[in-house]
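Next comes just one chain, in structure tokens: the form predicted on its own.
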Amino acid sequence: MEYTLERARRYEAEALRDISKLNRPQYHLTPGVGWMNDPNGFSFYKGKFHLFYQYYPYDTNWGKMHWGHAVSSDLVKWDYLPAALAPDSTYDHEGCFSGGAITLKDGRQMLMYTGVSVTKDENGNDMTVQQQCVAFGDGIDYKKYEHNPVIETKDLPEGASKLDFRDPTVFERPDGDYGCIVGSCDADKDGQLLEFKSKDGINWNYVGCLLKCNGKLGRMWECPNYFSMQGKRVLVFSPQEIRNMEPEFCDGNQTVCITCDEPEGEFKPKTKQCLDYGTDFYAPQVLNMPDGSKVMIGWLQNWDALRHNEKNRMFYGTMSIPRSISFKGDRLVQEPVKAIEAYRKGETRLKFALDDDLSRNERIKGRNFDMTVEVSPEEGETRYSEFSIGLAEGGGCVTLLVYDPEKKTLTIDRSKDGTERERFNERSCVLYGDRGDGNLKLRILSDGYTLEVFVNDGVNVLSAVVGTDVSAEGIYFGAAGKAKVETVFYNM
């Protein structure tokens, strides 16, 4: 098959006039037809966020990569725009990877992309390499470089993979010039982060390797956001194959925040936390807001856990609920960016407590909603051993939320969401800062077939998603002892 952005652009719009919106998240961003996997540069330009994403137009199964393309005025409610790269080069006739994107001081936007293609060895063996790409264009059309790439297999320092080298972050220095992250492994596989710097974002420099794994998180490092906040540096990436870090990290590919307290020179880890704590979260990406403050996306699968819709088979992959970030002391927070709010429809207020039993209520049900839950002992009683929410309840499944404040953990399981078992179908984490008394508060959204948790105002978070038709609608709480239960519900 030829891929060319005018073929890519030609079905995608036929395949548009179409869309249903049924079956469908419907205040998470999905691709209009066929596959969507991370998230890429994301970015504010001529007065509109700008989302585009891996995409293979054709079918709902991961192929050559293309970039996906939507805008919006809130984050919340996105916009199709023709897709924006297609692998039809020679540096990248095998895929347009992941990159980022930034607004030149000339007004173009430079979209900065890993090209993936074939070439020989010494020995005249096939062989995959990934080099870095850059695209110039106005927010719908996008032009490459015609000397691509810009940062060749050449440019890497001795004993870096030609094969593993890619995901470039872009952004503007300090000092005025352009700097990018890339993720990087050595020969052995063991994760690092490259750094480079440009004048015009055409020649690149080698800065040299801002943090390496040495064996101690996983190993490919995929997918870097690296930025400043709060007087901190940043480092936002997702490692591959991590093995035995529980608690914090589950074993399998997850994503991480690494922070340091020096605002330059050598990288010096300070802190380092899980970012989301679910089943299904990863390669998240890292918007500057206009106002100076930062929000966070997300793809909402995991390649530990990738399972297909099969009740509707025109797209898959989804976004998470972009999530404004901010540090509390050391700890990374993430809360759903405020906009959500405007689409709220009705409100449900229900205080109820909770003995040794259920509840129910038909004013609580369904799969679009945002809800808060809040509980806590009965006052003057024993604190309660477990309490648990039963989410999309139905046709003998239900997908449960379970805290137990002794151990000061919350647990997501599906495993009877409907759907065949998976190499894992739960997750659980400690929550930061509990005191183990029982006060736990929950902002959950569901969206069809999605679910994100907020813990105690995003300390924790933990996302999955839920295979189980959409029809159970039913939500029902329980605790294991006395409680006291508030909650607020609003459809979507």
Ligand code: FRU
Given for the second form:
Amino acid sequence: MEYTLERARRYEAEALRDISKLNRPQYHLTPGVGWMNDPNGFSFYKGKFHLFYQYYPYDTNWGKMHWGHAVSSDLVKWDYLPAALAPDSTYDHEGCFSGGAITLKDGRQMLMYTGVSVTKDENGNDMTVQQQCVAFGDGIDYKKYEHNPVIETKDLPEGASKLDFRDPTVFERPDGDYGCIVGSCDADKDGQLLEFKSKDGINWNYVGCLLKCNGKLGRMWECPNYFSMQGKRVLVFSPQEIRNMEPEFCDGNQTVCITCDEPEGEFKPKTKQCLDYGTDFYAPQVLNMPDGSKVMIGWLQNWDALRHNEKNRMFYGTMSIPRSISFKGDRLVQEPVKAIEAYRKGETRLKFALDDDLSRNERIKGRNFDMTVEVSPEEGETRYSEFSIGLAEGGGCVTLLVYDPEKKTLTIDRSKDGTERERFNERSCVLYGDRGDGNLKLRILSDGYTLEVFVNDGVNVLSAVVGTDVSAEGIYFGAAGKAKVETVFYNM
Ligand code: FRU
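Since the structure above is the form predicted on its own, I would like to see how the form predicted in complex with ligand FRU looks, so please show that one next.
Everything in the complex follows now, all chains and molecules, and the chain you saw is the first one.
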């Protein structure tokens, strides 16, 4: 099949005419049609937020990657624009993989992405390579640079993989040049981040290895972000195949944040934090907002937990809610962008007590909501030993959030969400800063098949996709022992 941009644009325009809005999330971005994974080129350009994404319009499975494109004025309501890139050139015929965007000094927007292609090695055998490419545009149409790729496998340092060299993030350096960090792995298959610089976005020079893993943090490091915030230098990236390193991380692919206190020079890691402790969040990008604050958006899925629960739909994949990020001390905290509050419908406030029982209320149910829950022990009583919330309950299914104040853990358990096949269903984390006194605050965003749980003002976040049919709308609260609960519930 020949993949051209024109064909993709024609196909998606046709498909969008037929696809009903029913069954889509209410306040999260999905692709108009087909498959979506990583966010790409998350940027503010010509007065609008632009989000590109890994995209295969023709199927709900991953295929030869295009870049889909959407724009928004508030980061919540998105309008689709025509696809921005198709894998139509010799250097990217196997896919236009992830990358970033930057506004050039002359006002054009430059997209930087990984072109995947098959060439021949020195013995004449087929060899897949990943190289960095650019395209220039006006916010709608982008023209690939005629001499792509701009960073080639021959620019790599000794030992770096030619196959695993992808996902450039591009930014303006303090010296006014353009900088770029690319994910890579070395000869031992350990993750590393490579830095390049350029005066024009086209001619790039290798600067050095910004950070490497030395066997301590998974394999290939995907989708790097590099920025300064509140006096720290920050790296956010997604290592593959983390194995049993430390309690902060579980096995598999996930997203980490590493900080460094020195403003320049060698990147000496100070803190290391997992950015989402649920089953589904990966490959986020961080946007520099016009006011200097930062917003992060991720793919609300994970390769390890991939599943096709979304039957009879013409699209697959959802973005997370955009999350405002900042540091409280050394801790990166996340909260949903304020703009989602404008999409709330109605308000239900409840206060109730639990005493070794379950409680539900007719006014609190549904699958598209924004709910805050605060729980604390009854005064003068011993602390309860467990607090739980049942979500998406109905038809024999329920997804549970379980808090254990003794262990200071929160667990998300979707093993009874109705999906026929075995996959990993449960994740737990020890809550940061929890005093063990039974006080807990949760903000839960549900949007059809997705859940995002922000704990104690965003010091921990857990995201998950649940497979349960959207007709399962039950919500209940339970405690082992005595607890008092306050909820504020909004439909979305
Ligand atoms: C991360 C990733 C990237 C790659 C893209 C391909 O999810 O594997 O490293 O560029 O997806 O779609």
